[in-house]
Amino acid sequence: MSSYDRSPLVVTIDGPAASGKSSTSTLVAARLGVRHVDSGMIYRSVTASRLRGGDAPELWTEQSVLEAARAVSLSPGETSFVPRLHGVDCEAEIRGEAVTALVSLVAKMPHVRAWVNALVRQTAAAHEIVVDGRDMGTAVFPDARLKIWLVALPAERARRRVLQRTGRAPNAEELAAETAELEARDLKDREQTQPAADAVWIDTTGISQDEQVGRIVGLAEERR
């Protein structure tokens, strides 16, 4: 990237499942003054509006969930971008059970992932961003200033998924069972997750999310 470049700023914050991305995406583009953009919230409108088609998952084909995405956008809020479907915002919809059950199939479809990342890029091209998910880096935007690959132990992971959850420390016993589940979608995210070539790591297993923040944020600075 040359110094002269005067694109708009794009910082890429990929990671495994529960390592953090959205939350320390969020906070970072707070303090770099940019909107943050949630990948995984797109996936979930995509998903959010097929729901509504009303027939039953199995029956879902990978053209049908791609029709129900064109009633998918985004508006630019204060400092993020607000989903919504058919024009209306669908922020509490998308968070639901129903959704979040449902979602990891609609992003392993390779025409939703590229419309989806279109999207994104799209959004890019008009804002500075800070943008979260598995292949940011990679396949969305490989020419970006700054690309993070944030990681974290598997068990410290499942023990903030937890703690996030419940609003206390899990036991032993749901600390196991958590950290097995982060393993076992490691491994199956895994083709579609993983590091850009050039990408900073950083390992938040030992430090605060405000050090992690600081560090993204000191990186960016030096590359605006």
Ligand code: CDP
Contents of the next structure:
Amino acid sequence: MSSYDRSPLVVTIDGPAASGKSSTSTLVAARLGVRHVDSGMIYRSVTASRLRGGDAPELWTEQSVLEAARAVSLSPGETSFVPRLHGVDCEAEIRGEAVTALVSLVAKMPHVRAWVNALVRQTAAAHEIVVDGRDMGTAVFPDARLKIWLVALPAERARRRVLQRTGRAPNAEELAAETAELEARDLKDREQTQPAADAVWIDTTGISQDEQVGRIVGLAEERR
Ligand code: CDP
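Given the form predicted on its own above, what does the protein look like in the form predicted together with the named molecule?
Now the complete complex, all chains and molecules, led by this one.
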């Protein structure tokens, strides 16, 4: 028996922007009866907290971002964790355009990354989790029981993101704009967005969500 066989179950699901990590992780966690932690949500909450300062992002020092991070906490919900700023649910605020445009800047700061990683590890110490992000299987949980790397073609990721936001399929113009936005963010995030050597790759471009969730749950159950 290896050293992690008796440790709480951790499944990591990493991949580029809008590759389906969060929705897949929520469904996988529900099927496994564990909670989902969205590490991107924490970076977004830190960014939202710093944005409330009102000053220009060019003036954001790492120290000032770390101070803003102190207002962020996670409260356990039934199947996930709710992000809070000063104790108040901030889910709507962190999905806005202002946060999306600035989150990669914040996520580049090494002390901020260390702070987020510590919060994620602390959460995992007390619960079995499915955790999604960019570097969960590499930097944060190198011994995770199961690591998934989710990919999909950029146009498909953009189509899903617009559908998620507006509830309808994008027109050609929206699709092009969203694809450009995702590719720009992939580029900004590329340093921390790398698959673990032992990750299982799943390309979700041509498969249904049910199928991808079923595959991950099957693998997790084998290793549990
Ligand atoms: O869902 P989406 O792909 O739009 O992004 P997200 O998972 O909400 O992450 C938002 C941003 O946080 C990313 O663009 C990265 O800059 C950063 N991030 C990161 O650097 N490392 C992680 N483990 C998760 C997110």
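Computed from a predicted model, the values in this text were never measured in an experiment. Positions refer to the first chain, counted from 1. So that the term is clear: the rigid core is the largest set of C-alpha atoms that superpose within 1.5 Å between two forms.
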item	value
Core-aligned CA displacement of residue 181 at least 2 Å between the two forms	yes
Rigid core fit then residue 64 CA moved by 2 Å or more between the two forms	no
